[in-house]
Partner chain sequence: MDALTPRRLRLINQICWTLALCVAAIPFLFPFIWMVSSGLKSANEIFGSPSIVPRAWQWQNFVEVFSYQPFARQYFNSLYIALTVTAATLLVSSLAGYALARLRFAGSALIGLFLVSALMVPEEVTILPNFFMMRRVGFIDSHWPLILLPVFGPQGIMATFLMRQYFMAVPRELEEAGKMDGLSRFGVWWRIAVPLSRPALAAVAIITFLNSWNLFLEPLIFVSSLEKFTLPLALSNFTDPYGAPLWHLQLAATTLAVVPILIVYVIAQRQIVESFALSGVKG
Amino acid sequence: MGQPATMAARAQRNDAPWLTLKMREAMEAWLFLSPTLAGFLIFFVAPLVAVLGYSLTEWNLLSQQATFVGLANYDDALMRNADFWHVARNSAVFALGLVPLNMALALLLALALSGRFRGVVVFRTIFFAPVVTSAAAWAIVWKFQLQGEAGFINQVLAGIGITGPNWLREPNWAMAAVIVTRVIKMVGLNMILYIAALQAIPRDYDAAARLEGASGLQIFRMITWPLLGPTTLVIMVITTIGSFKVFDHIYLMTGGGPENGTLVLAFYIYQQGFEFFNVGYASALAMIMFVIVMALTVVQLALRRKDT
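In the form predicted alone, let's see this chain only.
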């Protein structure tokens, strides 16, 4: 009797888990997160560290020689190179023009197309189609539309007695043209996000407000707009980041001209790295842009948290 009991007790001890429930749950969580974490480390953290290392060197792609220069590239960009501040100003103008216009138009379209009526899917598709259209094709088509007297836009204006400017050859008009065409291309994405948020708002709130005699404007200001706050924050962050990352639009429509009037930071980094082959300086500019975008994102999150 003693021997079978001893063997049963030993088997029970061997079958007992050597990990606690909390440790098992932690291991399972890390296993599920490991693919995403590996991708984050490989495709974000590693390149970021590499760019930081390049920014501390003077590396020319043609000579393939790299010399450690410390913070000299940052000092050159921020203290000595007037072109950087001109480019930073252009980037700020582009962002300040694109973000509010994109968000306002997206919200108006969402309010108009969030209901159910005949043809609503067609209208949503029309406004969303530019988002999935090739950026290169979109920019090239608009470049032809905005040419001088031969462009379609100016021909339409001439038909009603208005002489249009040479949109892409005058600095101020070129920046405005690039902003508007970019807004038209990307507004559909934010429109869809706003439509999803509007449809998630319970209809009971509107009904109760209308019973109390609230007008449509009051309902929007006191109920709808506050409830759209989280979606508005997401849209603002991703649109701001996208405005600083814009490259293809500038490259294909204006090439940074005229007179560097549309030369924004992303395109300037490309020029320094792949046209002038100053990889170290381009990397420093990239890190500066990363810090700017990160700071703007943190400020937006802080303002949203303060409002709530």
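Switching from the form predicted alone: structure of the form predicted in complex with its partner chain?
A lone chain is what you will see next.
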């Protein structure tokens, strides 16, 4: 080495010994996190506290300002106002229709498409295409197809001698239509999660079971299905919570109608808050939704822990 100690000599000037390595690392961490944390506090924590505050007030178009009323809004929602339970029932029906249908179809498609054969990529591409399509576009096209007599679906049904209902104008049919079209839109997502899980199962299991003479159905029941357990759980929770968030789809297809037949909780909050300007009541609804979602999350965590 020609020049001894060149690096050390250069370094001596700015050792910054007032900042220990540990402190420096912590400082850097907070710096890196600061945009996210600031946004988190401003757009999540503060609003969450605020919505709790609003929910304890009477604040609507008439009052124009917030007055403290305690738990009256909750009392109103849970005890007095029949609307809430109607909405809760709708949300439950929506979730109970959507989740099993979505998961069963996703698993079926994944089982069919987890292997390698000609055209498998084409099919996967088709089944996943609605996922990348906007809910607005999807809802518009289906609303168009599901119109009364002139709609394409009913014209096809008429062609084989069936008189289809006016899908989106009759409460029960509307709910069914909304659920099914939502499943078609979103099933691709769960399908690829299942495909990923299926492809992660070592082929040896399958081969070993076949050597022992197990049938395809037995292999599925005794090997594949148990191994898919964790994935199934994750999918179930994501899909259930996701079903509570559905807004645009319903807004555009039925507008919550007919006769509030498809009015679900997310929509109800929007309606009360932004159409009727019942801020206090809408906030109480938002808190109830928050509690439901948190409860579902806790159940998920508990299930997961038990699983491992």
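Under this definition, the rigid core comprises the largest set of C-alpha atoms superposing within 1.5 Å between the forms. None of the values given here were measured: they were computed from a predicted structure. Residue numbers count along the first chain shown, from 1.
Peer 1: Among Asp83, Ala196, Thr67, Glu212, which sits at the hinge of the chain's rigid-body turn between these two forms?
Peer 2: Hinge position among the options: Thr67.
Peer 1: Which angle, in whole degrees, describes how far the smaller rigid part rotates between these two forms?
Peer 2: Rotation of the smaller segment between these two forms is 13 degrees.
Peer 1: Relative to the superposed core, report the C-alpha shift of Phe44 between these two forms in angstrom.
Peer 2: Displacement of the C-alpha, rigid core superposed: 3.5 Å.
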